[in-house]
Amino acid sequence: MGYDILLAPPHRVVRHLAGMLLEGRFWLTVAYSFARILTGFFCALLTGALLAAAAGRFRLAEILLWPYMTVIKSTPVASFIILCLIFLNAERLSVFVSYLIVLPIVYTNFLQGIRSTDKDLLEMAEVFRTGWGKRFVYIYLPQLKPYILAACSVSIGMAWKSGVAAEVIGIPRGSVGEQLYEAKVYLDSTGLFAWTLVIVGVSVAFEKAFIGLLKLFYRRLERI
C-alpha cells in the first residue's frame, strides 16, 4: 500500500519483532503479563474443578451456582474490565479478568465430565467400598480426560485474550497491554502487529506445552 501507518508490510513486522527479541525490556514485559495471566488461569482451573465436584455431588450446589456461571458467561469482557477497575488496581486486573473468563469454561466442562462418568464403575467401587482417593485416580481422572483437555485447550486462549484486553484498558506499567496501547496512540502499526504475533506465539506455545504435559500425565497414569 505504501502507507506503513495503516498496514505495515510483513517484512517490516518481522524485522521489528527480531529487534524486540534482543531487548531485555521485551522479555520483562512478556514475563510480567505471562505471570499474571497464568495466575488467573490456574486459579480458575482449581476453583472450577472444586466447584464442579461440589455441583456433581450435590444438586443444591449446582442450582446455586447456575445463575452466577450464567452471568459470567453472558457478560461482555469489556464490562467486567471496567467494573473491576473500580475495585482493583491495574496490576491485578488481568489476573482477575482472566480468572473470571476461564472459570465458567472449566466448571462447565468438568461438570459434564463428572456427569458422564460410567455409573457401572461407580457402583462397582461402592460395592467394594473403594476409597475416594482410588475412585478419583482410577475412575474419575480417566473418565474426565477429554473434558479436561477440551477445557484447557479453549480456556488458555481465552485467558490470554481477556487478560491482554484488561491490560490495554487498565494500562499497567511494563505489560504487553501497555505496549499495544502505546502502539495505538502513536499509530505504530508495525509494533501493533509485532506484539500481536508475540501474544499469539506465547499463547500457542503455552497451550501446546500444557496440553502435552497433561497427555504425558495420563500416559503414566494408564501404566499404574
Second form
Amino acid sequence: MGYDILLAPPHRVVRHLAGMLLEGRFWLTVAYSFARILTGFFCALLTGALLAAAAGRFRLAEILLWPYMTVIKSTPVASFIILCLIFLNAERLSVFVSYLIVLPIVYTNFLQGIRSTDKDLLEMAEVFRTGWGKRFVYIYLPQLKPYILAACSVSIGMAWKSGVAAEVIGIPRGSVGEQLYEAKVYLDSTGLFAWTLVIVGVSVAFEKAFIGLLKLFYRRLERI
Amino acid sequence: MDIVITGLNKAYGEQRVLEDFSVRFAFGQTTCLMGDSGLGKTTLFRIMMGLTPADSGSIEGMEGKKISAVFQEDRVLESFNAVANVRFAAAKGIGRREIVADLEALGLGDSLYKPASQLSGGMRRRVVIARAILSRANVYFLDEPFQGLDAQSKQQTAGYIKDRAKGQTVLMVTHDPEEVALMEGHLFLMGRR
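Structure of the form predicted together with the partner chain, please, following the form predicted on its own?
Next comes the full complex, and the chain you just saw is listed first.
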C-alpha cells in the first residue's frame, strides 16, 4: 500500500485539478457554494454596517447589541452549524453560517471607524448644515476606508472557511462541501487537496477582486 | 437686525473665559475682534454658532440666520480636492463653474483638482475661505482667516471676502491691526473685566 492515500503527491493533485477544471459540473459546484457564501457575506456586510451606524449614533443600541455580538463572536462555528441544521435546510446553511461569522467582524470594524471619525469635521458640517448624504460621502466614507478594507479583507476568508465547513456538515447536494465530504469518505486525498486548492484560490481571487473594486471606488470618490 | 449679546458667561472648570460679556454687532457690517489669546474670542464664536452652550446670558438676532465659518484649524476634507471641499458646503444652486471661478479669484487656479492633503497651508486657508463664502450665509465667523497667508495673498483674499460677503455680517478674529485695515472693519477690542 502506498502513502498516496495519506498525502497525495503535488503533481497528481495538479493533474486532478486540471481535469476538474475541464468539467462543467466543477464550475456549477463552485458557483453553488460561491453564490451562497457571498450572499451570506454581503448580507452581513449590509447588516453589520447598519447596526454599526445605529450603535455609533445611539449608545443604547450599542449596549443592546453588545451581548449578541459577544455571543456570536465567541460561539464555535461547529455549534452554530449544528444548531442551524435544526432550523434551516442544508441549502441555506452556508448562507447563514457565513453571515454569522462575518457580521461581528464588520460590525466591530465599522463601529470603530465611526467612533474615530474626525469630530472637527462633523462640527464643521453642523455649522454649514450639510445634509446627511453629503456628510456620509465626504466625511464618513473616507474615514471608514481603512476599517472597511480591513473588515472585508479578514471576513472574506472567514466566510469561505465557515461556509464550506457548514457545507461539509450539512452536505447540500452540488456544493464544494459535499465534494470535500466525499473525498473524506472515499479517502481521496488527491481530491481533498484539489478542492482545498480551489477553495483557497476562489477565496483569494474574490478577496483581491473585491478589495480592488473597493479601492477603485475610493479613487473615484476622491475625484468627485 | 443687530446681534445683541447680553451678560454672557462661560467657564471651563475653574477657568472663567467669558464673564458678564455684552456686545452689539451691527448687522451687515464687518467687525474685527482683537485681544490677547485666552480672552474667549473663539469661545464667543462657538457659543454664537451654537457649538458650545453658554453658562448664562443671552444672544439675540441670530434667529433664522444662516451661518458660515472659517475655523482656526482648516478642517479640510483631506482626501478631496479643492473644488470638492468647497462644494461640500456650497449653497444650493452653486455649480462647479462658480466654485472654480472663486478659487481662481483666490489664486488657486493651478491647484483646483489637487487633494487638499497636497496643498500648502496658505492654499488650504484660501480653500476654506472660499468654502465659507460660497455657503452664502447671513453671518460669517472668521477665526484668524489670514493665518499662513503672505501679504499679497492677504490683500487678494480680503478683497474677495469684502466683495462676496457685502451686505452680510462678518465677524473676524485677528491679532493683526493691518488685517483690520484690510477688511475695513469696525474694531472691537476684547479685554478682561
